[in-house]
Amino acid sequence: MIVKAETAPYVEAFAQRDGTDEPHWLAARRAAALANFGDKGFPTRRQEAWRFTDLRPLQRAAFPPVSGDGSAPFALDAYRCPGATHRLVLVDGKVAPALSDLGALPEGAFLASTAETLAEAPDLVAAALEESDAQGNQPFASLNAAFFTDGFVLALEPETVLERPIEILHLTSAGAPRSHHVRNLVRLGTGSRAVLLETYAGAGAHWTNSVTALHLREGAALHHARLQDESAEALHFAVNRAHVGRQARYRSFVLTLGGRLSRQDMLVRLDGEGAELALDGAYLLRGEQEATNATFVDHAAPGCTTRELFKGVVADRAHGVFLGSISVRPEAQKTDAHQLNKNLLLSRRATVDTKPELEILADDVKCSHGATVGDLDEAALFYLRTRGIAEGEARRMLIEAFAADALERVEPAALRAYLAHHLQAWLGRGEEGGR
């Protein structure tokens, strides 16, 4: 392997890791994934998918892969979902049993750490590793496959229904720069239903690198919300690969508030006739934050529906990026797909790059896409001020209304309220950038 300078710290760390207790099949997959990462190296702006993403914060310093022991003390109140949940907490990339509370799971439901699953049900961990880890064009997903030590696995047998949400908290403690690689799997059997909330939060300079595989069988339904609210020095990359079967419904929402540099890649394949997808999100950025949301939806079966809405609020010198692609195969007749990205710029120095795309190879479809970039409505601002509302408060109200519009489709109401609370907290942490 020809080792590139930027990948050398990770290749060296892999050579020093102790994998003697792992099964041979996992060791082989890790080695193949590491080789793919070493061959590909870091993405560059010459690659279309990474043209707008500035990786210099990741290139300036090495983030050695380190997994904690799950014992760091944390106060969970700020990020606890209200109400009863099945809660699994990871600290520094490792499950923390003392902070977790799985409660009584119904028959047919399996929820455990990835490390525990490797010992109890290794076939589930194998399902979380895909061929693209060793051959694809996602080098950070390959790096994740090489180094992951933990994560979570949720598996539901057919017709299993979870009444309580699954709550996964990924927390990072302060310390020297390091990276945590978590590998997750969600597998819903025929007719099963679940609500999943993931929260990423923490202090200090660190790199969270997460990969999640999601498989929804016929008639399954998953509501999946993710909050990224890590520190202003943090880096966050996430790849989520979803396969949605016949008549299955997958609703995803990601709220990006934290991180110096973050990127969410959502790759969804609608495999079965009548599958439904809602792929939504919001990103609120200030300072010198940069966030990318990249989505790719593959309509591979007839009669499927996609609704996609991302809204951005960008202040100061921050940079927001939306890359959205919907592909309709020749056999995917009767596709109904709509994609929209709206952005609000609060500073002359704030920037947004948006690139929605459609590739349609079928002829009996209803597809549309669009994007807007603008500033606050001066008429609405004037109206509020004539009602005696101070300018700062009026601007905050308009920003909140703009961003909260993306939350309207989040279900159930408890998840919507949780995300709205953190959106409001972001607004309260500082004034928007000046003009």
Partner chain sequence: MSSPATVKNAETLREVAGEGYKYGFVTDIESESAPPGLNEDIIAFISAKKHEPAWLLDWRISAFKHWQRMEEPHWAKLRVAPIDYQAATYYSAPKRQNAPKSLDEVDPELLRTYEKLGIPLNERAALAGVAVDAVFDSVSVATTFKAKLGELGIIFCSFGEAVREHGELVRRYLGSVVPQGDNFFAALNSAVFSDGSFVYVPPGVRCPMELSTYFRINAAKTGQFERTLIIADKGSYVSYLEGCTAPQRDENQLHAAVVELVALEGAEIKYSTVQNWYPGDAEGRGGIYNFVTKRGACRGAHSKISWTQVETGSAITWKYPSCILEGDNSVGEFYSVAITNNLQQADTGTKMIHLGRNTRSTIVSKGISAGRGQNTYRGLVRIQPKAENARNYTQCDSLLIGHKCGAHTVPYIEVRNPSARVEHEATTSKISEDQMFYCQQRGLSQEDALSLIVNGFCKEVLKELPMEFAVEAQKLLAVSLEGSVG
Contents of the next structure:
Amino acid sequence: MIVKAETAPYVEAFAQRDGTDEPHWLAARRAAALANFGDKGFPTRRQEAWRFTDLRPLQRAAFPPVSGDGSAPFALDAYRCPGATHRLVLVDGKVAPALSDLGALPEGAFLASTAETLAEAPDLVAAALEESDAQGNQPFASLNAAFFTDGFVLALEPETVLERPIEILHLTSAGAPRSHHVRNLVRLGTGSRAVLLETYAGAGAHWTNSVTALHLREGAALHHARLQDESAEALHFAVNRAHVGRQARYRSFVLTLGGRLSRQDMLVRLDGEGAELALDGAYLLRGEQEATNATFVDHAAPGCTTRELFKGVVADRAHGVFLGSISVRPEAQKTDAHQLNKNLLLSRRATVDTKPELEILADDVKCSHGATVGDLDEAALFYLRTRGIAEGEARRMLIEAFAADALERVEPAALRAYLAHHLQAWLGRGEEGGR
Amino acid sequence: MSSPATVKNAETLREVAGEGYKYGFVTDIESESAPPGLNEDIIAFISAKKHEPAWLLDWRISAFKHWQRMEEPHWAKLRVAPIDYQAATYYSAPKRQNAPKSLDEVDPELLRTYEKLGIPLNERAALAGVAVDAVFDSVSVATTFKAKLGELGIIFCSFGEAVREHGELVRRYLGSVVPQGDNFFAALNSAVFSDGSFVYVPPGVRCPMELSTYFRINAAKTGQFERTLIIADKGSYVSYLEGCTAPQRDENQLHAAVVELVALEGAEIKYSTVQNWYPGDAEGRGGIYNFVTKRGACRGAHSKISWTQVETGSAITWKYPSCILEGDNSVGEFYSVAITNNLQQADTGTKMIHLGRNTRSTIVSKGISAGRGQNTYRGLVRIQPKAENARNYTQCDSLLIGHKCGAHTVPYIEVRNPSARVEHEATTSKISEDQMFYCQQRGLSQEDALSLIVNGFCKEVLKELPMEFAVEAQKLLAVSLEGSVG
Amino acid sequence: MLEIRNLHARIADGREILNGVELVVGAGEVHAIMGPNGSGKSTLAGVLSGRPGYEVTEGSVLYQGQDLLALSPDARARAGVFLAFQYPVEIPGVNNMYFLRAALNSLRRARGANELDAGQFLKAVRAKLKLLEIGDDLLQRAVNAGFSGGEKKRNEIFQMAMLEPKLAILDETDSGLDIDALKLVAGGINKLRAPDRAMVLITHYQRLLDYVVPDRVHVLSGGRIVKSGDKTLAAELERHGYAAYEAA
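Form predicted alone already given; the form predicted in complex with its partner chain follows:
Shown next: the complete complex, the earlier chain at its head.
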């Protein structure tokens, strides 16, 4: 096996890990995924999908895969979703039963930690691993497949409807640099419905490396919101792969506020006729932060709809990247897809790279995309100031209005309010960077 | 039983029938060619043939060394059959190359060829007031209106002549916009370029006529390596037209031209292209590989470079006419229509590099895919840190005709200055059945309806073309889409 | 002029919309076809003009003695069939005058008449504008692009005047018009009535018929003509509504 130098600490850690009590099939998959990671190494800027990403923060140190025991105490209050939920809390990549409160789940609903599911319903987890971890071009997803120890699994039987949101908190405690590899699975049976809120937050210079597989069967509906509010030293990589079936609806929103270096890869395949996708997000960056939102939407069936809106606010020396690809296969006639990325650059040293991309191989389609980069509207700023609002306040108002616009499609209202609250907290945390 | 009329109407929109290349014919002029292959001896042969000074031979050799270390680019969305660079011939010239003093001296066969193309040199030059520097297989054979231009101090001549007569100007600007090692094909061109056009417009002079060059590819297996250099000195203006059409061929022919534009303070260059080289037959056999590097530098403040292109020909088009906006308040424009039909492929677009303050760029791209054609817009807008108040507006629209073609839009936007305002919009849709039906209900045939709608779709670009070119371009759009509806 | 016999037609999803339409229109006559929403009025206009998306499953349409359904849409237009669209189509970038001249010359070629050059065409345009008492403000714009609803309908009538059809089908030409625009459009239609020209007015409301008095009025319901009468039928419909015919 050829091993790229930067992968050595991880390959060594894999050799030393204790996996004796795991079933053979899982051990084999882990080994294959690790081999793929060792072979591919870290991505480089020569790869088109990574050309704007600066991986140096990841290369400066090794982040040994260590998971906690889920017992660290934690104040949840800042990140609790108001109202009744089914709550699962992970601390340092391991489910913390003491902090969790699953509540009463209706019949047909399954919510558990990945580790637990491996013991009770291994087939479910195996399904989540039926991805391209062993060959694919997502080396960090492969690394995750090699090391994951926990995560969450949500599975709904056909026609099951969850009234309360599922609330997953991924928390980290401060400490030496280390990596947490969480593997999550969401499976919605025919006609089932759920609301899922995930929050990633905590302290320390750790590396969160998560992979989530989502399968929505015919007519299923999922509202999926994610808040990434990790520490300003943290690294955060997330790969989300979604398959959306016939007439199913998937609405995803990701709000990026934290992390020194973060990247969200969202790969959505619209598999069944009439599937609907809303793929939205916002990123607010300051200091030295760099965040990438990379979306790949694959229209593989006719009559599907995509609405995509990502908004970026980039201050100080931060760097925002949006890579948006929509492809329409020859058989995906009557596709209706629209993608928009809008950015506010707030400082002289802030930078934005955006690459909205359309690849269309069917003819009866309506597809469009747009991208803008600019500063705050001077006329609006002036207008507010003539009404007696101080400049700083006026700027905050306009920035908030700009970013909050992206939240409009988030449902239900409780999720929207939760995200809006954290967005305002970010704005309140300090003046955006000087010009 | 269904109504034949209504069903036919729907189906024929998808039918693809063959239509021969209208301008497919070969002129028989004996060539004096270099042996196939590429090495330093061949380059020395080309240079000697053209009586070039030592500095230019050195420059070519140095480019060749760059090229040897480079690899063919494969990032474009193109399927390219392997090219054997050692099998191509890098120099050929018409045998009778004594410069004709008047049209009477021009090879009558050549004149007949131009007539078949609808470009009667004598009439066109006289009627349209166009000076034609006709590049026929690498060497200039006719130049008109030279005296008139000379009075204004405008230099418009073949590249070879420029090297001999205006060596210092050429030496100063050659490679200053597209360096030798810029990319694989530019390096190849720099090593072996045959001839091309040179224009210099002195300070404050407004060139009173459109300068025009027609390119043809003629001798078999001869790559065409044109080199064009246009310099607009302070406060000057020039509009340059380039039109291409080629005889039918079975094998792929490589064309790797380089065009460099330099606009000094307050100068404006308008560069228009109608490209209609042999696209290959309906099965994708033959056709030109058009791998072109075109770039303009707005060196001075308040300078402007505007590219307009109508790309209907070639089997493969790979070109990104670009603007480097160095001067404060300089302006770059790119207006493009690209049509791919049958098995044609195009990967084309532009780069707008904003370096100076208050620089502005506009990109309007109209892509039309029919048959099994693949059409990609690829563009870069980069705002560098010092480009205060830079502005870009980009509009890319794609039209799909038939269900076997593809349209792709790949814009890169890189912004390093907060005062910039960059807007990109793109749409893709199929040709509207409602529009087709409306036109047909008013009595237009399907072909006429399609041509009308496509011309409307392209109007923002076509209106940028000089008048005499616009008419030709409209005809070309119709010809290029023939057979794409039943 | 026009003879429709037992016409059945369905749309792409297989639904039968026309269900045995019988209609005979003679030269110089103006017929109004009225009916509730979904009765098949627009489908009838679509089938007669050859719009894609309809399939004729039974019946025949004879126009001046020839099989109209066998002709392509443009051949029908060249044979003198004109459809004033309910929703005139916008064609960005194509000049209205250019479009009309291309259409007119295509028709003239088919009739064996000489094509009009720019000067002759302009003269013809001026004459028709004068006849219809409308301004020339729409001529230099792109076809219907950015036109108001009233402007689009006015443009349709103007095109009809220029193309001088033998059979004009006006599909809901009155819809979306205020009273002034309605009068203008109706005035135009009246001026274009001629002994050798038949017109079929398709409308939901009676109000157009206050200004354009039809020779015959037909009620279309459930894809068939369920009642025919003279102009008084329209007034009756206005008073009692279509309810009486819905079940038919």
